[in-house]
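What follows is a single chain, given as structure tokens, in the form predicted on its own.
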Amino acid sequence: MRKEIVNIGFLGFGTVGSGAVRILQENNVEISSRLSPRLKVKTICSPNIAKRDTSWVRDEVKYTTDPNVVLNDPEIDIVVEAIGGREPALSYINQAFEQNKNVVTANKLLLAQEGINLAKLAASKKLSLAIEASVAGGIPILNAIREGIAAEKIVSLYGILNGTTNFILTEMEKSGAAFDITLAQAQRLGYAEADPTLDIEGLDARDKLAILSMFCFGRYTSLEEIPTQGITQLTPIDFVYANQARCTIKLLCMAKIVDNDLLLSVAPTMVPHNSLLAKVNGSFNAIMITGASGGQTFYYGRGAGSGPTGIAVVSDIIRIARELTNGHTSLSSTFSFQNLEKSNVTELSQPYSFSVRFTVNNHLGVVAKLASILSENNINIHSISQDKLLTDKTNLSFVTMLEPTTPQQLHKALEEIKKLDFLIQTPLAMRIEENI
């Protein structure tokens, strides 16, 4: 039976919720002219919905604060879960399929956690779990894995999947400021939230990681197991350090299958200068995928955001209306593969070139210590870097750059010279990805 109207019902009003319902209402002519149906906003949920601005919002749209509302509504189609977190989305993204009622989720954390779960319920129910937005906010790189490039064999990923971190590391490498700095900047501005830590400890940019591995290689792992390191540790002097290497620094996702494991990380990485990975600067993001045939496809555009991921959040609701069109939802997997397949987790084991801060208290025979452990453990110095404009010669902090060694050598030397009485802080090590 064709369908002439499509009911959305959303929980929640705040960034995403917002600015979907916006983009339906402001680009309604050019959505009624790829689609049959109207689209219509029949109910919004949120529990302070009497303290938001909703002047803008069409008089059709109904208002509440229990979910319920939404959820057991016959008449509403499609449910946009805009809430976040864990709980209670998992409890009413379950409602809605149980209610037969196809959903629209930007919730990475929950899809990194539940994803797999929550996609054979939809299946089994013949409905439609959309999940474009959960990842890299307006660049639709989900669709592009499932059906863009369905026929590649994916060899690798590298992405820049935090617009926050990435626009810290921009003011940071700009303008010379000290990470507190930037990150009150980044506040103020309205890319961080007033509690960051998802962002700058990279557990924001692990979780679309993990959802990433599923669409490249039908992988999952569980979220404790990917090796993840956050931004706090970086100073404005490893910019620095960085420039003279020809590198840039950013939290650098990579995913790959190594001997039939995934190889998964999050962690700060130089980038040299002639990477287009390098030249995604402020919150944007960015995705480089490697395939065996095809070879490298790159996706670029702005992570988050009302506007970027209202559209990707739109976007999945008229795919869904073009199915209930025409009769059927569901037509292809949730994340791409058939059947996905639990994998362990490897660690990065091949040699890598390293740059090393070190921060020491000045005095003869530091440096010779240091190389003398690096030796020790196989590992030999390239160069050695000190900003010449340092003005503290009490608290030395220099780079050595590392000749080609295994992670696993050269954690082994830190946790020796971790030891040292002369160290002021612990070691920055950052890998140096030199053919991406």
Second form
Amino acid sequence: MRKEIVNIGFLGFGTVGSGAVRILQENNVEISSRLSPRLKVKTICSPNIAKRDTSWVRDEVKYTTDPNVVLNDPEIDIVVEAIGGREPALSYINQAFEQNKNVVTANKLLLAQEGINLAKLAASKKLSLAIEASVAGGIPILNAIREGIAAEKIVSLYGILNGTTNFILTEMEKSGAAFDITLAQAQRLGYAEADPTLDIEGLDARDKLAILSMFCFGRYTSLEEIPTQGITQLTPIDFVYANQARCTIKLLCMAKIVDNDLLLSVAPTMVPHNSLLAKVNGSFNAIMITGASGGQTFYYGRGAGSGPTGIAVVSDIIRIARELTNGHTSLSSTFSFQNLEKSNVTELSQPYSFSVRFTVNNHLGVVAKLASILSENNINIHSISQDKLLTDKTNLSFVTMLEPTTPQQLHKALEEIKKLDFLIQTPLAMRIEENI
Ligand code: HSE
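Having looked at the form predicted on its own, could you now put up the form predicted together with ligand HSE?
Zooming out: every chain and molecule, the one shown earlier first.
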């Protein structure tokens, strides 16, 4: 029997939830010309719904603070979980599946931690768990990997997956302002949250990378195993030195298979100016995938915000509504692969060129001492550079470009260097990604 109306219940009415309701309303003509059943927002649940402006919502919607009004309503076909965080979102999603409802969510943390169990539960009940909005907001990257390049053997993925940090890095490079000042500016403009920890420490990007590695390789891992470095150590001089090396700095996510091992990393990285990824500025996200047969594909767009994330959520709703009208069931596995394999994360062990910024209380012999430790560890110095405008000898930052060395060798040398008394900051080492 064809469905005339697909009823949707929202749990959460913040950026994601209200964005999706707005898209359903504003793009109603486009949506209904692509889909036969009518999409109806039946219920919106939010703990502080009384404080939200809902005057613009045209549908006759039931508002509630009680999630059970959504979860126990037999007429609701699709639940949009737009609360975020682990609990109570996890319990609500489980409850929705128990009540035979399809679920759309943007909750990357939950999916990175519990996605496999949730996907199994959904599949066992022939329901959909739709997650496009969880990674890179408005870029339909999960759909692209799951459907567009489903036949591909993926070799590597590089991504800029966090808009907040990309905005901060772009502004620091442009204005030469310090990290703290730029973060405060990002907060004022609404690009960074009041508590920016998840973004600036790289954890938000890490969770998205974990989801992408399931889609690309059918592998999953515990989040704690993914080497993750944020951007808080960066200073404006790092961009001056990066520029001298014809590079910019991005919080780069990497996923690849090396000798059948899963290699994952989130770290500030030197990206050559001539890479497409170097041109991704402000709050934009981008993903570059290399396939063994089809070669490179590149995806670019807004990674956050009400409009882009709303489009991702509503596009998932449309897909489920199509499945519902065609007598169901989900056309492909949530994470693209039928079975996901647990994998350890291996460390980057091939030689890479590195840039290392040392900040020192300068005196005679500083460079000689650093160079001798590097050479004792078989590390060749390519060049040393000091910006001529830096005049404070008690707080002097200079950069050393190193010839290819393994991260392990470099780590060992830096552990020795960190003990030197003239060092006034931990050295900042960044990988130079020459071939992206
Ligand atoms: N805080 C994220 C970002 C958006 O800055 O990209 C939500 O994932």
